[in-house]
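Take a look at this single chain, the form predicted on its own, given in structure tokens.
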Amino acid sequence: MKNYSSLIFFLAIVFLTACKKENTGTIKLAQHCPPGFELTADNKCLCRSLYHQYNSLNNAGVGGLQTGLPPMRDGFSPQQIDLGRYLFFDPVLSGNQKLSCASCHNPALGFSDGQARSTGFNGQLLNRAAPTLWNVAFLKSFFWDARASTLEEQMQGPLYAENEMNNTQEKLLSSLNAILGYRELFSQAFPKKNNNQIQINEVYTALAAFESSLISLNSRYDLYAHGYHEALKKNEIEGMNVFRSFVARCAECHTPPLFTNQQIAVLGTPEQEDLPFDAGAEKTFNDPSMRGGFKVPTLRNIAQTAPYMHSGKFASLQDVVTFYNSGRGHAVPENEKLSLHWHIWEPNLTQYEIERVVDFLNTLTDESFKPAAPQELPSGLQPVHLKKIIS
């Protein structure tokens, strides 16, 4: 009789434990888009900025100020964006329940990790550097690779990866709907829906419409670039002058506004010294050209994502601009003959341009639509970025 007692206590602390973990009723999904975005009738968000006057046609000359925004991703509504923010943060969709996106993409971070490689599951050390987010809305390719061509097919990769979140679409799917909460706000996100389960491409869909919500172009840059001149200092000007000199070339490939070029380049940047040289994009296209080749990366709130490369090799934006000047293929290792970019070449900056052109990067700093993390999940857990800080 005792033991049966004991038991009946056990599942009743069982019980009241996952009735406290699931959040069923206090989040509601936002009815208004992001700042930056405009609702339409028909609720969708549309992306809204400065740049969307300018014609590029009309801009000549590389790294010109007033040059228009690429396509994007954008016409998600509102609660899909939201939704898509509270599962962003959620460590619930991790295989062990302790890693979620923010863990690699900090809002605190520059939605990069502070790290020069990233940590996946049960603290394995992955590769590569996290990217940021900032503006993938405006991306064509994903990874430092290339080998994604869209936001949900970038994201499948660290969902299941072992080495990552470790996570199937099978127990992602049910540990989703096991938790009432997320039915209930995937119906409010998806209301043609035709039943009340969740679906993996519901799943994929709130999260690209998150990260495609995250928008930053109203650094002191740009407004220096929309007519205001005050905006920037002497020696930040004279940095700007300096990255898009021909000397230089910075802004051939990190090309304004978006401050990418998107397309592939081979640098010949050093790894991390315990381990072996990265094919990057020779891998992605079987191009042996592309064999060390990474992803140009945007320059937006650079100054928030140290270290810096692919490999998290340079920990300060003056050691990347050091690297760049100090001549062609200086870093390659002897026993590889890469297809160097023409654009790395020997620029010869003294030591006062470097310092200038650091000034610059500076002046692309805007986080000022940055989301709020959620403080409480539907699933109960704790989101994972905030106890990455206090620890």
Second form
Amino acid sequence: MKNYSSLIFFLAIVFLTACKKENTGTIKLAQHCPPGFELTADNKCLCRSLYHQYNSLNNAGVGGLQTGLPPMRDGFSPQQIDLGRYLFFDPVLSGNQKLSCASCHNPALGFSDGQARSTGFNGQLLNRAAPTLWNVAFLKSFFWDARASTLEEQMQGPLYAENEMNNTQEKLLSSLNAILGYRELFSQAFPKKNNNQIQINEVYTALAAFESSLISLNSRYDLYAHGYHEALKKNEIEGMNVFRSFVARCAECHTPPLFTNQQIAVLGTPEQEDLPFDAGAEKTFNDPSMRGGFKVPTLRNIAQTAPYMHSGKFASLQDVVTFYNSGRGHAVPENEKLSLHWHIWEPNLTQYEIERVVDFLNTLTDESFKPAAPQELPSGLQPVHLKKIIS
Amino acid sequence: MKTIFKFLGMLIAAAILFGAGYLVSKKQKSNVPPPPTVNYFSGAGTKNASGLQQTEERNVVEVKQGQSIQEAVNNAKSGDLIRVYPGTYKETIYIDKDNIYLQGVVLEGEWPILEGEKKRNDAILYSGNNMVIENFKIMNYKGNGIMGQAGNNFIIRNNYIIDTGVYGIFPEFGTNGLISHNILSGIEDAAIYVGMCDNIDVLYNEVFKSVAGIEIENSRHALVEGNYVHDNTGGILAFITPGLPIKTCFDVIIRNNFIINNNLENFGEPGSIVASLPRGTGIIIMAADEVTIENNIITGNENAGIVMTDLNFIAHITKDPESEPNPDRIVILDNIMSNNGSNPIDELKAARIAYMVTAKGIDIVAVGGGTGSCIRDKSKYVTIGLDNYSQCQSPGTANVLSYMLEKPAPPRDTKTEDRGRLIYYGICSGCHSYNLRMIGPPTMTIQALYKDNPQGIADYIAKPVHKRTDFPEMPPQDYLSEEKRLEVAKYMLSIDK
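Would you mind generating the form predicted in complex with its partner chain now that we have the form predicted on its own?
Complete assembly follows, chain above in first position.
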């Protein structure tokens, strides 16, 4: 039965794709903020979370259970966020109109893509795994190697990379400006604009607005953190205590409340067999001491985003924890001399402890604010991110 | 009524911090001798006797050999005093609540012992605010003896921590704490490690046979005073470690300590930062700023008495463009130094030759950059690399009695009336919008049903019954306390958009 309906769905998509029909200006952008945000009198969406009860040392947004969040991007209008949602799911953003942002950052797959390495423009495998977008509003650097410092800067990477979405700024603007529906939506989202031509910065702002709205701070762990200790089962609390112990030391870099301290760490994780050693942040900072260094990723919704690490080398969380337990530098190629992070050591966790840490990681899941993909896109194209799940 | 409870809670919190020793002794009912009533706040040069106040009776929970300390913690309420009697307790204790006073009872020399058997991770882990931990003997854990993660206002004192893994006492991300009168030895990293904290006093501890004695790292406003730091690899450290999320370390006072014979062979874990500490250094300042070193007795440290260095000191560590690498504005006042640097590392031997040092030993070394530093009576000491150090004009640190805060640091900083808003938008808005149908009915509709009846909403959301077949059943929100449910209900009824 399930397969049957999938087939119909798939055929429907093929059919609809075949008769691409531009949507002409019937869409009205949302006037309310997405969940997790309060609308202010001047039409801005401000993030609200129970974590805003707490402060944090030096306002760094790292600490323990009841610690405040780091500074974030918010204050976009409901219309900008909603426009960003249409753009995010629209393959019109790519050079061949076959890839959307959601192709690699699929809401159904934890805003990642379920692949070890993402699929590029011509179906080729890219070099790294797609990071989740949950809680990107709080991050101060982007990409595994931290080479962008704003979302706007980040998105220009995949948009214009030849092996990714392979668009150009000119082509992107001309495709969008050719769509009446988008011109109308951009004037809703940017009411002060003085001509009806879409500007590239408006595209970036809208995408950043949508991405900044992806908040995940209501997991069962969070209930525990706010004081409802019944939210976690005994095995999960055991796992939490291993996680934050100074033996496993996970929390030293995956620090609450976001479960990242946003630093670069050199771990020495293995690469995929067909790829050379990934220099990571060494290239970004032109610093050999950062060779093989990557940004510490958040662990929120981590159970939704296998496989893991920049290389997608580990299929399961169990494999990841086992890596950390297997000895400092055990997977570093012989010819590489890395400045491995000091917390990479030999914790000698038992199998039981490893399994409990995984139990705990599973409590960090919260997708209650997951946005819906648009039913129809202003371009008239069909959303492409669904195909992958159907097939 | 609720407000009164909150007020009492705050009183208790204040009392824990400032009057901890007093209140137990006053209300003692059992035959057990009371814990020491030493007032660590008004004697011994620390300030703020005015902060002391009496408080109402503390609920006492007793734990005896064969019982579980964790169980007592799980059942404890804010403000409880948990007294642990002599015996051996084989457990890891975690405290994720505020205002817990965990106290060992020492009877005729018998201590309550937390025994890790080299297989348990940490002895005590806390995340709550206003914590007191005292009078425990902690042995043989793999990780830390006592570790705090973001708890503010803590007192850790009178503990005896032996052969316990990585750090003996390690508060992290905490503001306003006292670490005093602890004895620590056999720790393979820093015995007392103040990491990413503000306003900490480390007073009158004995720290020996560990790799690093006392380390103040990426922290501000720390007073290290009156400690006996001997026979470690390195004595007292003030460090900026790169790659941590809080980048600065400044305003540290190191005074009146005995820093003696720190010549232990380094047994740090390979890869750890302290594993590269050369043996035989009394005080090491790495990249930290505004460190004052005053009135210490620093003798018999075979590498050097005091070393100031930039971040190049530690090899094989990932650099951090956000960490300022140089020690700046270091102030070295009067210190008694003798017999240091009798057997320095090769680099210092070479430096002696380069600087044409003919006197015996090395007291003070500065390597790498840094500006604005000074030393009083430089000619008293054998120094290398202090050419840029001026003569100190500083009158000393006598005006600083303590770096702890005059009032407890607030555990939270949002008023109660804002909490309803945070809960509504932070949680409820996932299903309810003001005038739109989402997963649940619009807030407008709920307002019409519960006009002037916030208690009705508070009761309903704790145990929802499925009323509307056109909506899915609401999951219970009983994880919110009754108080919080009422706050959010009131907020929900108050909004108009």
